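First, one chain by itself: the form predicted on its own, in structure tokens.
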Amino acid sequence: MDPIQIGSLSVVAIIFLIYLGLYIPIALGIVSFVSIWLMRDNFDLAMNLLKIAISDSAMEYTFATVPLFTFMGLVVSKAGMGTDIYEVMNAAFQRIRGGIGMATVGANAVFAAVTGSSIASASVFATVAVPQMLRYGYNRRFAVGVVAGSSVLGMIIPPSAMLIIYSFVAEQSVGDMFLAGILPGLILAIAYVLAIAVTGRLAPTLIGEVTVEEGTRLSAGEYASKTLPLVLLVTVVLGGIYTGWLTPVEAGAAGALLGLLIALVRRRMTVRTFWEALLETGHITAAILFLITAASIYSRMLGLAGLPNMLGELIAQNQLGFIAIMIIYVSLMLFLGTLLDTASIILIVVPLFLPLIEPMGLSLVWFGIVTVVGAEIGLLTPPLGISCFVIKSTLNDDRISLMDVFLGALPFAMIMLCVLVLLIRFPQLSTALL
């Protein structure tokens, strides 16, 4: 058997287990080990190599990254944060048609930039900006879908565990995968709040009016005291990385610090939401370990099969080029996005095309943040899209389905498959700021 039917096998042995119901992470480890001891008729090598993935996993230093920056984002989110930031947005945008849904992706940016989480996005703005949309005549499919349209941009603007997967797979400095995801996180937004724009003046009633209430309108006191708390956390986190001041380990310990603080000082944060909070941060970061884990074994199996090397020669004869390649990459992920979680999709295609890319002089931070944006909007199809399927679960309101949510959701896909097309094409938005 051939290196490309072992890794086709591979693959579609992955799937069909997931859809038998298999932990994914579980269905990588069963399928590369079982790969590497037909492979080598070695049982003792399939061991040996399991043992060195989940210590290489495990001792990876940058690794602590993930349960700092993720306990960061959950205490800014019990904190109360987003609904501040929201609040701010949406006096800023009130005069504005669609001026509501802008506020919803203005607040989703800055919130990204404290919790790198797309779920945590979808879950407070589901319950504070839709609610409000639907309030002054939004169609409730457009509410939705700003709000899960929106969501993604917590795994591309930095601090993102997406990113930091990426760049335990790819080998690349989590700092500089966080600054190349700057520019492509406000380009995305920008799109949005665009295409809001436009949707206002195309069809209006998707939108509403615009409203002006005094309700809505701050003071200079009232907008200092809901975005100082996010202004401080940003500059710390970010500005200590980009300065280098702090590693991004140190920068996700002192935000995770600075965040506890802010909300002690707010007096939003109780013993109870407190210990909720780390509990919610082990599981998450077990989780992404024993998904890195996996993927350390399964990669190890691909390159004992030959498969990269075999995929190079086969591209080589075919006199593929760089937009072929990208093409059959973006479909691929793309595909999977329909089955698996952004995480799974990052670990699983990495492995096969990294080879392929780095031959070419292509910068694997680029190649990361398309790879990043490429996954994300599997969070936004059918039928697993998780961020609509938290958005449902949050707003347990019987005027929406879930149908609703995922065909709202899909104008703002085709807008960021757009913005994907334009990363390709030029790689300078993602690598400027290196």
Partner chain sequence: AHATETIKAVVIDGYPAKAMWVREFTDFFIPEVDKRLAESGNFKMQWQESYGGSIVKPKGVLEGIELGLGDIGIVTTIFHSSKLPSQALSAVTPFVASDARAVARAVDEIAKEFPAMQREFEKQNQVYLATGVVLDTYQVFSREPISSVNDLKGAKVAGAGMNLRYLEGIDGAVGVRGGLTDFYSMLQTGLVDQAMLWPEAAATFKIAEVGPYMLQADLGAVNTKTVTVNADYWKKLPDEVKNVMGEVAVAYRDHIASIAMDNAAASRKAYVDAGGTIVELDEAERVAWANAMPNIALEWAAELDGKGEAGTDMLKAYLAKLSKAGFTPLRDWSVK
Contents of the next structure:
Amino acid sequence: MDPIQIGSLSVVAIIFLIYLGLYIPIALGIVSFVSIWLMRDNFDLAMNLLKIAISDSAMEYTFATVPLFTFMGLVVSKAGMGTDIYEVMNAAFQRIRGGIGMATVGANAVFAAVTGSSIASASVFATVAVPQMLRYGYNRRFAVGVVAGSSVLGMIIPPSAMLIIYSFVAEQSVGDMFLAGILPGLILAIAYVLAIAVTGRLAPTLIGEVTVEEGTRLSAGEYASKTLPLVLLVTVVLGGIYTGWLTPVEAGAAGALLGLLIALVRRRMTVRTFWEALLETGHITAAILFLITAASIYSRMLGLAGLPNMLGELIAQNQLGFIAIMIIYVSLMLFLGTLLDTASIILIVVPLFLPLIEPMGLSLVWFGIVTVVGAEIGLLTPPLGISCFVIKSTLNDDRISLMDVFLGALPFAMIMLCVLVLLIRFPQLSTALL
Amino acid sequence: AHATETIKAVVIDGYPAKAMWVREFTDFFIPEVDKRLAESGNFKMQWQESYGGSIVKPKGVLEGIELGLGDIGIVTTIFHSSKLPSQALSAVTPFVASDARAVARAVDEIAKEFPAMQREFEKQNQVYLATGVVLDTYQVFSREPISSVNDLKGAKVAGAGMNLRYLEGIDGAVGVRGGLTDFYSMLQTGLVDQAMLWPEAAATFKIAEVGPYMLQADLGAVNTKTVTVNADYWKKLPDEVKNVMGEVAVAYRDHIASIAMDNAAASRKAYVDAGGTIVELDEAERVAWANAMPNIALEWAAELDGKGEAGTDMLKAYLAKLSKAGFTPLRDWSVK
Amino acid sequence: MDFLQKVSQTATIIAVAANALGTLVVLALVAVVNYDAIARGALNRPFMGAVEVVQFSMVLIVFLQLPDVIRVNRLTRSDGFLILIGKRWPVLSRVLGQILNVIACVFMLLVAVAIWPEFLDMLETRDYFGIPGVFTAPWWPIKLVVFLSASLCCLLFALKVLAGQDTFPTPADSHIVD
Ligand code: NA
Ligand code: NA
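Got the form predicted on its own; could you also share the form predicted in complex with the partner chain?
Let us now look at the entire complex, which starts with that chain.
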């Protein structure tokens, strides 16, 4: 067997083992290890590569953004900032049909700017928004669907662990990736709100027999106390990165410290929740960085096999154009998205396609946004859709089945796909702020 | 008539193919080796070039060659102060020569006359071929008008690696560490008042927009690249191929150094065209700055001496070579 | 079985302790980066070792916490298929799960074996990273942490195989990281 055959087989083997249930980093690591060994017929070489990858990959300075932004996100959730912004949005949208749904989307978009993951968003808004929507007669599938759909904003709008991971694989600046995520995130949020408004007009039953509620009004003081802390955090973190005052690592550290101070001042944090946030941060960091480490063995294996070069030649021979490549790429991500988490999808597909994209003169920052949005659709699709799982388990309500959550999220996944097409067609939407 | 033997070579660098020294490896080194081998017709190379992180990242070339992931590579030596200490030779001797060609030749000759540099690479299972210099000289780029070393007092100055130590003699000046890609925003935001980088990098990163005053301090050229070959691979090469590679490596050394000088001249012009002002630093001031610095060259030499290498002799020989080439040090780094 | 329980308990204690230590490193990371930014901006005295300390802490966070991540079964995986076949063929599902844990155990063993000579080498040569005269840190503690972590991970996977279950009995919830 020549290296290219071994390389191709190993990609298939990795996906097969992952679907069987093998830990994803282990699958990436061990299959790549064996293929390098076979390819060069040299066991020591495979061991050496393992050695380099294991101790070097975690040592990247910018990876400090992963624990820092994760910690910041956990602290602000525990400090109740998600609930605060939801109440504010709710007060603003309360007289419109589907208003609570729109408020959920809006609150998610704002909350996304201070948290790096979708899990946090999904669990926070499942607890506050879903019960309220059910109380006002919303369709239960719509209620959970809108929470699931808008939770993905957490990883598109910066800060975002997925943008960080992409920036590492593609060697792009984390700051650039963050800035590029802002407009696409807002576009997706607006698309959701418009879709809710249009559905409310044309097919109101899909949203439910909504009694237009006369909710409580917030006083100016309440508005201020519920929004200012968030505004301050967003200003420091994104403002710091945008102006160049802070590197992404420093912005993460400043955001974590500031979030902690806000939580302390508002007496929303106990020693116990503080420790839990730290523990959780460590677990998430270890899991993500170990995955990245294993993926770095995989991408070197691909390089040694010459697989990306071969893919490039294959595409040139068959004269596949931009559109065909994008269709293949998005389809592959959707396929992997059925079972894989976002980070794994990014780490598996990007090393394969990056060498094809660069020579075409396309922006790698734009490609990153396309990748992250495409991979995130998997959060909403069965059988494994992590946002949907989190909502189901957070709600713990017998009236709502997992099936309801997936069906409710489906229209939002479709909207994501439409926005993805838009982002592919108009790269400026991603690169305008750079 | 005789058969031609084909020899495979995997070339690696973590920097992309568009980087000058990588591009010239493709456009100069490889065709030159092919041409010289074609004269006898005994051997023919079959090159596989893997650049830009496909096999290793920039910091990983040294290990990549050591482990045989690549046969030939361009090691960026400044990443490896610990494993390749003697490679810091030109970095610890500022204010001597701002000429990439002269420094490349002097360092390369030292590498071939003294065993230290080759031994360091030997320990990493590779054979030293030649030195590359792509950086003609560090200069100081400033937000505010600057004309003397006094203007650096109490200032924050961005730098990377050994050049941070050049600031040690200046009152209140502090070095701020940063990567090349960070310098623009560090200057823009006022995080630092000045940044040390070479004119080509200044042009690439549009430093004129945020650091429109260049203090021409001519701190000196620094060697940062070395072409090496995996030792096991080297052992198996026929002598003819070894000789050709050795000769072409020297030609490549001079070739990229002269391109570096051309680029530097063009970059200075680009800097001025983009609105930058160049202020020459007074000779007396340069001498004063050099004398104010701790003698990092002697520190370097003592460290090598301690390891049983001829550090002090290397330093002396290196300075002598540059003197002979017409570059008089502003400070004799070989004495206390 | 008694011996196995003792090993399992000891491994659990070490993993939890390492995890707590790694948790403190997260806090230290927040402190160091903030200190450097403030000291540089306000006091004109940047902390020259910030980069190395951050790199060092990343390795500590990852490898001190990894064993606990494995212990509570939070290492990223997609177990939908295992659960699906578990409903009809519980034995098949369990055997498959065991095989997957053996594979994971072998991989962590390979990591430990690969890194050990590297540790010895770094201990002997005192190799460092950073800039001499500015800030340097030795490599060997990093290699040692990776070695110990990989060994413990290997042991934990082996215990999972022997005990026939994916999680160890301590109060901790598990879900997939995303
Ligand atoms: Na976010
Ligand atoms: Na899915």
